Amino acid sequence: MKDYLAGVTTILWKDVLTELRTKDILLSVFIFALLSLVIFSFALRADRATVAGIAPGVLWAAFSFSGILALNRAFATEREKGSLEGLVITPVSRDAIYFGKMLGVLIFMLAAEIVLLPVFVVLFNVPLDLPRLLPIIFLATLGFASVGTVFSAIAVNTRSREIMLPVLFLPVVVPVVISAVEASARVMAGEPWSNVSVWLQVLVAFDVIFVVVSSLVFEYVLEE
């Protein structure tokens, strides 16, 4: 077990430095998502009641958009310097790397989101209710990052891969990005937890689900 958590943590400390030194995908995502932001605000002239109504969709179509861009990063390192194989063949078991990568991916977006969460209050002048809306965040992050890290090592290997993120992973993500926006539309509207917690519940489901099954495909997707 002990060698297990240090082959993730190595795997993902790798990715940390690599970002540090490149910012690739924290600017990608913050700026995607800074932008799509300040759009929606601008074209989205309206009253107070219709913002409040529409704000966690604008929210979650820029979290769900700037985290593509995340994912099309995940591998794209190993991949322009050639050092896929390497990966491949480091001396740790496959779901080890998986772990790793999921994490790192996990933690970027979620950094980019916390960010970006004062710049939509800011934008949409509406009321977070931070206590609650964080565990949102962050089980509809880690959704994300759990099946979008099995896609993008797939997309990898495609010529269009911008193309075939998106067209392969979009449609298996939906029940997050549905469940997401209610669950954070119920939050901002200030309803009790019992009318937030039914959409936690499907969101924890997903999670747990696709974590264990991704974990398990990588090892296939990687021989691929």
The other form holds:
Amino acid sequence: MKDYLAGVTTILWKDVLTELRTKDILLSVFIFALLSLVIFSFALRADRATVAGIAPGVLWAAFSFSGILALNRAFATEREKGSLEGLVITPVSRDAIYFGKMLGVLIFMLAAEIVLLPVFVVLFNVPLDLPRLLPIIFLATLGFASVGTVFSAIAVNTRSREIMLPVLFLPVVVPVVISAVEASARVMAGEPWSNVSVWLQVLVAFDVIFVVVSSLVFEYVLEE
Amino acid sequence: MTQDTLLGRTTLLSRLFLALAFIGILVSLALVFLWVPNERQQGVVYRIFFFHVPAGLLSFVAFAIVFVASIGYLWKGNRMWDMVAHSAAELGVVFATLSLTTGSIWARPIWGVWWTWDPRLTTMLILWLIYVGYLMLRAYGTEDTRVSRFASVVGIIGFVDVPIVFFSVRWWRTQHPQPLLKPGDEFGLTPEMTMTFLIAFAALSFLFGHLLLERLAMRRMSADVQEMRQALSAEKGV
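Please show me the structure of the same protein in the form predicted in complex with its partner chain, now that we have looked at it in the form predicted on its own.
Complete assembly follows, chain above in first position.
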């Protein structure tokens, strides 16, 4: 058990360290999300009255699309540098590799989202209820990362991998997007917690099921 | 030798299915247009139901087969499972497309729109998208065995996702009632309708079985050809 955790944290630390040196993922995800917020505000011609209705959707559309960027990068460097083979022959179990990579993706996505939130509040002028919004963001991002890590590992090994990831990933995470948008909309409208929690339950169910299923099937993705 | 007799037997079964499907579809077309009474509220339009619903149900059957065969392939590593999963996924997409398009044709005169984000429609569309992605992955993959493993993983994750999609979509919409008319305020079936439905369902199931067996036989033959080609080039080259 101790060795297992050491394996997970070592892989995670490797990714964090690489990211701290290059700032590859964080910067591109943040800039992309910012750009989509700007485009959405023009495309939807948001005036004061409509903003309240569309803001949660805009936020999660920006998070979803920029999340794909982070996921595309998750295994890209492993492939470019040929370090995936090295990862596979390390003496840790395959699901430890899964959890290490998945936690890395989760942390990068969360970091970019947290930086983006204040910008979103300024641009769209919505009230920010952080204590209630943060659990939603965490659970939804965990959902993205859990399935996304598996699909990212699949997509880097195909031709036209940039298109394969969204094609596989987006239909499957529809429940996460729906729940995140509905829960955030209720939080932003100031509704009581009981109205929000039903959507949190969907998120928790998705997270539990997909963390388990993904860690089980991940070894078949890595097998050479 | 055993494989030859097996192939011969499946061809026979497949031909039997084709014949039954042909007769069944003719009979059900006759029943649908000549025998079944008009529905009270929708008149003649509802008759598309006899092909729309079986197609949708069979696509679910197909995706369930993909799920089971994907697990079977990852577990046992037998190429046969992989071929079954691939063929069933193709058929599932075909039948889901049939169901979506006939549904759209039905919706236009009854609901006044081609499409609405009703829970069942949304679930079906997302399901369709998941398996179109599955087929794209098969088409864009590079290496054979690796793609099979990837596709099996997608087949498992996709099917596990279906109940979550279903419930989330249902809660998402039922909390916002639709202004549109829904069918089924007393959409009951008369005995004639039930009979016709069952015959149409059986006919489409035979068609499904026939197509599945044919696709499987084709996959097996192309695998054999590939094997022979490799053996031949190995003989020549080395």
